[in-house]
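Coming up is one lone chain in structure tokens, specifically the form predicted alone.
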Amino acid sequence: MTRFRPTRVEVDLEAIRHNVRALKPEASELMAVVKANGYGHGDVAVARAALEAGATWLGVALVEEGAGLREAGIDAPILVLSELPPGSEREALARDLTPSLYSEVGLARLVEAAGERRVGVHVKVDTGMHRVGVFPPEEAPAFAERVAGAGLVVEGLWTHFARSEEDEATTKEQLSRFLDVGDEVRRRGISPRYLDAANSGATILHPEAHLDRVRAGIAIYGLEPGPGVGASLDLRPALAWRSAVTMVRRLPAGEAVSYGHRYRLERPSTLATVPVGYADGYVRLLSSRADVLIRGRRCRVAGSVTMDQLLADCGDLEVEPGDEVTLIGRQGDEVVSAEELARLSGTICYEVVTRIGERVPREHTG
């Protein structure tokens, strides 16, 4: 379908490759997590770039996400990071997706769907995140025995850190619990190929957690798991969000603009209309707080972000329809980062990039 609106996301795949190479430990494999449409970057293109750069596994949240990668011709191992939903087991196995397991009901459903197949699974252990996983962790070895006894192959054990980007003591405690589980599983005669604990924060800050495989998500996109985490690796943000000015008008001091008239001009100013709004994922919390870049200058979002458009206060800057507008990314010497928008809207950069809507096309370069 022809695209007429100038609003788009640009994704630099060479930045993805650079980040994967920078993150991959010398002695461990790397799983590139491409759930949520590659954190808003486009999962198929990101997956291919990550594999080209040395990733050996992909991680998804949904069976549907894994199936989409298979339909695109990607044949690398894919781990579904949550237990398979009821009724999805046969589809997942037919697509050669690797299941996570952590409950008795999940085990029973998978055994039924597998039949005589020797399916490889990864047992998830809850070492302190308390979201999903075998808990308490001391019960994981016995669960792994039941998995193996049911005819499945315990290919991996994995866990997830709650605070790896900000708290060393908590992370070390979780890692110690996980390693104890791994030791006990091996004592029981089960030899998982993969022990996997390190998310992006731990991949960067805790080399002792690298084990057999690291599981990098936000960092492969060049975004920080926490403030300043990854600065030493020269991670490169892969995503830029751009649009263009569609209308320009000059207004006198004192005029109020947009819904609710919550933004009043303190001086005569040029207002630029930009065709992007909260329906695209540019949230209303950024109203009158965020800046966009036009002609290399910061221009404040003026008043309420509306569903399909926003206004930018350009002051005395000479602006014309068609001028490029950068919502996230670099323009000239100025940069608006996803982390900056996250701070202004009281969230994290993960949410900023993943909420960019489907009606914003992704254009991949590199």
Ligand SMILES: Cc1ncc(COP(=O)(O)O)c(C=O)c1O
Second form
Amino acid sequence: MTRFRPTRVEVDLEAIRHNVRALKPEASELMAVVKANGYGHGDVAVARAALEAGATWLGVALVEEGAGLREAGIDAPILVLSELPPGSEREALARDLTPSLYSEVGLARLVEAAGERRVGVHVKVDTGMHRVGVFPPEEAPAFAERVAGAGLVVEGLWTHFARSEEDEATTKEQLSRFLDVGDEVRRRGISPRYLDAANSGATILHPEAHLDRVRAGIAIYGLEPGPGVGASLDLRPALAWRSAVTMVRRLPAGEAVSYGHRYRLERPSTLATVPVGYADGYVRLLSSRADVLIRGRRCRVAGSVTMDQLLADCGDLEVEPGDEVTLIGRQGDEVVSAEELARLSGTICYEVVTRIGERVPREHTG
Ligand SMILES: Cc1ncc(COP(=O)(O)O)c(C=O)c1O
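Write the structure block of the form predicted together with the ligand for the protein whose form predicted alone appears above.
Full assembly next; the chain just shown is listed first.
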């Protein structure tokens, strides 16, 4: 279908490659986490770029996401980061997706689906995140033994940090618990090829957690796992969100605009209409708070963001229909970052980029 609306997300794949090269430790492999459509960037294109730059694994949340990558012809190893949902085991194995495992029922289902095959699995240990994984961690070695005893191969052992971007003590504590599990598993004669723990925060801040492989998500997209984290690495944001002005009107002082008339002009001003709304993931919380860039200048979002459109207060700027609008990214000397929109809408940059809706096309360059 021809696209008629000028709103789109641009993704610079050279930035992804640059970030993967900057993040990959010399002595460890790197798994590029491309769940949630590559954090909103387009998973197939990001996966290819990351693999070109030296990533050796991909991480997904859903069997469906892994299957999509396979359908696109990607044959690199793919880890499903949660246990396979009941009924998905055969599909996952047929697609050569690597399962995570951490429950007895999950083990039983996988053994049945695997039949005679010696399927490689990655045992997830809960060392303090308390979301999924074998808990308490001291039970993980016995679980790994049961996995191996059932004819599967314990290819990996992994855990996930709760606060790696912000708190050293809990991260070190989690790592220490995990390394104890690794030692005990090996003592019992099982030698996983991979021990891994580090998300982006730990990849950047905790070299001692790099182990055999890091699992980097947000930082490969050039975004910060936490305020200021990664600043020294010169990571490049890969995503820009752009649109174009569809209509311009000059309004006198005293006029109020958009639903609820919550934004009243104190001076005569030029208002530009932009075809982006909360149905695209530009949340209503940004109403009258965020800026968009037009002609290299910051223009405040005027009043309520509506479902499909927003208004920008351009003051006395000469603006014309067709002028480019940048919602996230650089325009001239100005930048609006995903981190800035996150601050203004009370969330994290992960949510800002993953909530950009499906109806916004992703265009890849580089
Ligand atoms: C299990 C797991 N590993 C790794 C990651 C990547 O984390 P980050 O994006 O902070 O690098 C995530 C993301 O949420 C995850 O859930």
